[in-house]
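Below sits a lone chain in C-alpha cells, taken as the form predicted alone.
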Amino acid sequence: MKVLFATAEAAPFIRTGGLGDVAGALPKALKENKVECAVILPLYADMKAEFRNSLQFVGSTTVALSWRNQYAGVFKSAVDGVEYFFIDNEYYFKRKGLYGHFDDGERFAFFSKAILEVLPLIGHFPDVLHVNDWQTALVPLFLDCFYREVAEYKNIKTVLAIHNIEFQGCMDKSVIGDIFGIPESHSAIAEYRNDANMLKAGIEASNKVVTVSPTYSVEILDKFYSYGLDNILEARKYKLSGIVNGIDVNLYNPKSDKALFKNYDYRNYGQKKENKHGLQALLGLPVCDKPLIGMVGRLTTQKGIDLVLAVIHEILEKDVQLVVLGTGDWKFENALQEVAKQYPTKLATAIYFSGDIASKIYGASDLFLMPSKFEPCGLSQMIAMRYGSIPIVRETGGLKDTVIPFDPVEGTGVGFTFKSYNAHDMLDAINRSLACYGDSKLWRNGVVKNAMKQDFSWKKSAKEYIELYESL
C-alpha cells in the first residue's frame, strides 16, 4: 500500500504544536509496518538551514489556480527512511511564519492543487492521500474537479485528519471561483453559511474523515464542540472515526531525555525528586519534598487557565507548588505574574515556551495539571505520563481516552479526573490526587506504576490507520 501524507508542517523539519508532531512520527511508524508511506509539505524560508542545505532539487511544474500559473519546485529530502518532498514558490513561502498571512486562503489552495500536480514528478501515486486540516483540505474537491479523468488519479481513495475544528479556511466565497478555481457544477461543495470554508469541503469531498482521539469524533457532533459544522458532520457520520494518537517514545524518555537533571525509570523513580530539585533551583523556589504541580501549554480558555485562576489561592493555601510553562493571552499572562508575586515560593511562572524547561518539568513535577474545556487528543497528557507525572484532566476528547481515572481500591486507573468545566469540579480532583500522594505506598505502586507502564507510542495508531486505509 502507499500513502502520501499532506501536511502544513513537519518535524523535524519545521513545526509548530502537534500536527508537526504527528507528521513526524506517524508516516515512521506505517514506514516500520510496510506502508509505503511519503511526506509532502511547503518549502517554508523558515526551515532551518541544516535541513534546507540538504534538500535535493527533483523538478519544478506549473500549477493552474483559476486564471493564475503558479511556479512549483519540488525539493527532497529522507529521515528514518521515510521520504520527505516540499513544494517551493517564494511568492507563498518565503515569509516569516507558517501561518496568519492575509492570502492564507491562496496560499494553501496553491499548495493542495500542486500536492497533485507534482505526482507525476515525485513518483508517487498513493492508494490513499491522508490530507490533514484546512491547509490541505481542498486536495480531495481538487482530485475530483481535475484529475479523476487520468488513469493514474482515478482510484486514489482520500482521508481528512481533523486535528482541531475551529480553524476551518473560512473567507469570502468569492475565492471559490476566483482563487480557487472549483467549477460552477462543485462549487456549493466547498461554501457553507455563504462563506468559502476550506474545512467542510474536505468533509464533504473524502472518503473518510478522522480525528484524533475517538471522544473528539463523537464531541464535533455536538454544537459545544463543533464550531458551527456539526449538521455537516452528521449527516456525513458514515465516514467519521477517530484514532488517538501517539507520542515518539523515544524523543520522549526520562531514561535518556538529556534535559533532565538526572535521568530514571520506573525501577528508579526515587531519583525523579532529583529533578525536582533542580527545577526548584532553576526557577527560585525554595527546594523541598512538597507535591509539584506542573502545566505546560498555551494560556488560554481552550486549554482551562481561567478555571486554575478563578480557585489559585486556593490551590496555593495548600501545601504544594505551581510551575507553569507558556504563553497566550496577555489577561492570563499578566494574572498569574501578578500571583507569583504573591505566592513567590509556590508559583514559578515562565512565560515564553522551552523546550528543555518543557521536559525539566515532566520530569520534576508529580502532577500535571490539563483542565481543558476541549482536547482534540493531547500530547502532554501522555508525555506527563511517560514521566511518571500523574495527570489531572478533564473528561474531554483525548484526554478522556488516555487518562483512565485512578480507582485506589482496584488499584487502577493513570490519573484524576473531573467532568464539568467548573473550576471546584477542578479543585476536587486536585485535592483527591493530593490524597493519594500521600500515601507513598498507593502512590508509587499504584498510579505512577500504571502510568508509567503505559504504551503511549505510535504502533497501536498505525495499525488503526492502517486498518481504516485498507476499508477503503
The other form holds:
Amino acid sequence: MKVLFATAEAAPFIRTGGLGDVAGALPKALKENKVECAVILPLYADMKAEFRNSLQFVGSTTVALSWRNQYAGVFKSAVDGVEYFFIDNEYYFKRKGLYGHFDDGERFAFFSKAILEVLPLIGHFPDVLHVNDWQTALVPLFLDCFYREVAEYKNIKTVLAIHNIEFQGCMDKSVIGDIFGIPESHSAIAEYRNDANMLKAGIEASNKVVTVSPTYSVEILDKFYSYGLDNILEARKYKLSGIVNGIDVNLYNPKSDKALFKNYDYRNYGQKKENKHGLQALLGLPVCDKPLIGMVGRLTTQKGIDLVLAVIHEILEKDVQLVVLGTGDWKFENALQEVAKQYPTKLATAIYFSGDIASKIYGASDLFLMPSKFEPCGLSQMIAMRYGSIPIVRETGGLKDTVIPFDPVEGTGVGFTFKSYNAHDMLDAINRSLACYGDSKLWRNGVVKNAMKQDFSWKKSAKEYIELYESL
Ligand code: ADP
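Structure of the form predicted together with adenosine-5'-diphosphate (ADP) (previous: the form predicted alone):
Next comes the full complex, and the chain you just saw is listed first.
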C-alpha cells in the first residue's frame, strides 16, 4: 500500500508543535509495517541550513490557482528510509515563520493544489492521501474538482486528520472562487456560515476523518469543543474516528537524551534527582529535594493556564517548586513572570522555545501539570511519563485516553486527574499527587513504575492507521 502524508510541518526538518512530531514519526512507523509512505511539505525559508543544503532537486511544474499560474519546484530528502518531498515557491514560503501571514489561505491552497500537481513528478501515486489540519484540508476537494478524470488519480482515497479543531482556515468567502478556483458547482463545500472554511471542506470531501485521540473524536461533536463544527461532524459521524498519537521513543528517552544532566531509566530512577538539582541551579532556584512540578507547553487558554493562575498562590504556598517553559498569550506570559518575582525561590519561568530546556524539565520534574481545557491528544504528558514525571491532567481528549488515574489500593494507573474545568478540582489533584509523593514506596513502586513502563511508541497506533487505510 502507498500512502502520501501531506503536512504543513515535519520533524526533523521544521516543526512548531505536535503536528510536526507526528509527521516525523508516524511515516517511519508505517514504513516499518511495510507501507510505502512518503511525506510532502512546503520548503520554508526558516528550515535550518543543514537540512536545506542536503536537498536534491527533483523538477518543477506550474500550479493553477484560479487565474494565477504559480511556479512549484520539488526537492527531496530521506530520513530513515522515508522520502520527504518539499514544495518550493519563494513568493509563498520565503518568509519568517510558518503561519500567521495575511495570505495564509492562498499560501496553503497553493501548497494543497501543488501536492496533487506534482504526483507525476515525484512518481508516488498513493492509494491513500493522508492530509492534516486546515493547511492541507483542501486537497480532497481539489482532487474531486480537478483531477478525478485522470486515470492515476481516479481511485485515490483521502483521510483528513484533525490535530486541533480550533484552527480551521476561515476567511472571506470571495477566496473560494478567486483564489481556490473552486467551480460554483462545488463552492458550497468550502463555505460555512458565510465564510470560506478550509477544514470544513476537508471534513466534507474526505473519505475518512480521524482525530488524534478517541475521546476527542467524541468531544468535538459537542459545542464546548467543536469551535462551531459540531453539526457538520454530527452529520458525518459515520466516517469519524480517533487514533491516539505515539511519541518518538528513541528521541524522547531519558536513558540517552543528551540534554539531561544525568541519564537514567526506571532501574536507576534515583539518579533522576541529579537532573532536578541541575535544573534548579540553571534556573536560579534553591537546590533541594522538594517536589518539583514542571509545565512545558503553549501558554494559551487551551492549556489551562488560567486555572493555574487562579490558584497560583495556593500552589506556591505548598512545599513545592514550579518550573514553567512556554510561550503564548502575552497576558499569561506577563502574569507568570510577575508571580515569579514574588516567589523567587519557588517559581522559575522560561518564556521561550527550547527543546533543550524542555528535556531538562521532563528529566528534572517529579510531577507534570497539564490541566488543559481541551487536548486533542497531547504529547507532553506522554513524554513526561517516559521521563518518570507523573502527570496531573484534566480528563479531556488524549489526556483522558493516556493518563489512567492512579489507584493506590490496586496499584494501577499512571497519574492524577480531575474532571471539571475548575481550579480547585485541579488543586485537589495536585494535593493527591503530593500525598502520594510523600509515600516514597508507593510513589516509586507504584505510579512511577507504571508510568515509566508504558509503551508510547507508534507501533500500536501505526497498525490502527493501517487498518483505517485498508478499510478504504
Ligand atoms: P500542542 O501540539 O497542542 O502544542 P502537544 O503536547 O501535542 O501540544 O505538543 C507539544 C510539543 O511541543 C511537546 O513535544 C512539547 O515538549 C513541545 N513544546 C511546547 N512548548 C515548548 C517550548 N516552549 N519549548 C520547547 N518545547 C516545547
